[in-house]
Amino acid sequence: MVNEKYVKRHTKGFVYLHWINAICFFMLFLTALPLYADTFGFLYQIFGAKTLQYGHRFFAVLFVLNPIIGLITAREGIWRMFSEIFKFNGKDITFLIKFPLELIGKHPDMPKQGFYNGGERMNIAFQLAAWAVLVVSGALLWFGDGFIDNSIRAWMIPVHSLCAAISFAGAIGHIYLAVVVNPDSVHGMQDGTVKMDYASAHHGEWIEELEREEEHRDTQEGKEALEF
């Protein structure tokens, strides 16, 4: 109900895809990291070169595993995501100019947003691109040996790498904004809720189209009682 507290935002099939996925990257970041610097050399010594490695392999199958088990489990949640990102208009580009102000603790006049933001739609579309760089790279690089020509796979080194840096500082970014700048996000990747105060700040559109939903409803269910 659109007049509570809390409103509903993400299904448990969503959150679950979510901090699953989440889990894999940060995984698959820590059980790389020796390879690129002695500083974290200590995990070959606390877990084995050979333990890493599997465990990087581990993780990359969840990793791509989890969003075709989430077109079932989240599929509406998913849906939606993807019809989302596709809505960039005027109004983000506004939102995104104005969001600066709000990392300095500024509160500016935004324009009123849907079921996702601006900021939330390039971060989305991001990390699709940035997952897809990911798996195609890393295929490349575990299965392409004798089937893909080494020059091909020597590049997928480097892309696959500066791939994972780009996209862990999105996350650093992204856990940034979520738990410093609006931690009322939070909630609504623990059970799915967020509250009403905030959804209507930052999602004032979505806000609009749940109540002409419910009037609509109310109206409709209003006129089967008077028929009947």
Second form
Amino acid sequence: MVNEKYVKRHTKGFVYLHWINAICFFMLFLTALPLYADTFGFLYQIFGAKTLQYGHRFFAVLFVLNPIIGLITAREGIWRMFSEIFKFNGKDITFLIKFPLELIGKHPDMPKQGFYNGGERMNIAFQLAAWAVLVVSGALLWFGDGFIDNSIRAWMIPVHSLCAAISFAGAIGHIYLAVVVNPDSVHGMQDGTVKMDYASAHHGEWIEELEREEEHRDTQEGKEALEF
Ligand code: HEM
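Output the structure of the form predicted in complex with protoporphyrin IX containing FE; the preceding block shows the form predicted alone.
Complete assembly follows, chain above in first position.
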């Protein structure tokens, strides 16, 4: 309902998909850290190298299965993410140009945003691409021995590592924007609803869309009642 205090934004299935993905992402990062820097060698001492290796593989399988299961349990949210990437337009560019001003506490006149804003659309496109690169390069490292040329397989190490590092930086930026800049958005990743005033201020076009749908439904119901 559009004029209630909270408005439904994400389904429970999508919320679970998001958190399982976030946990897998950080566990994959943590279990691989000692491979890159001796500073994290203490993880080997605490857990043992084998446990970290098996842990990395366990979370890798979950990282792959999660969105596949999500195609059934969170298809609405997944479909919305895919369709939103292709809606990137001039308004999103204006939003992104003015966004740094918001970060330093100013209130620039922003164009109304849809379900996702320009930054979120970029994050979605980036995370989806990073997921695919991590999964393909990881699978070739795990299973590629004997299937593909070793010189190609050797390239998968820097590709996998670089992609993990860039995704990690992206995830930190994403968390900062959610928790520090827009803490009201986090409610949407708890029970799926966000405050109405937050939604109107940050996703005005989406709220207008919901209002139009509601009006249309009311008119239809009115017509049906009259015909009856
Ligand atoms: C403590 C960690 C995290 C917090 C607090 C958090 C918070 C959020 C919130 C509040 C949203 C909903 C935004 C909206 O409704 O407009 C969201 C969406 C999303 N999150 Fe996270 N997230 C976290 C970790 C991650 C990680 C690790 C990834 C990926 C590796 C990720 C990927 C996404 C994507 C792709 C979306 C959908 C679009 C977007 O808002 O950018 N999140 N997250």
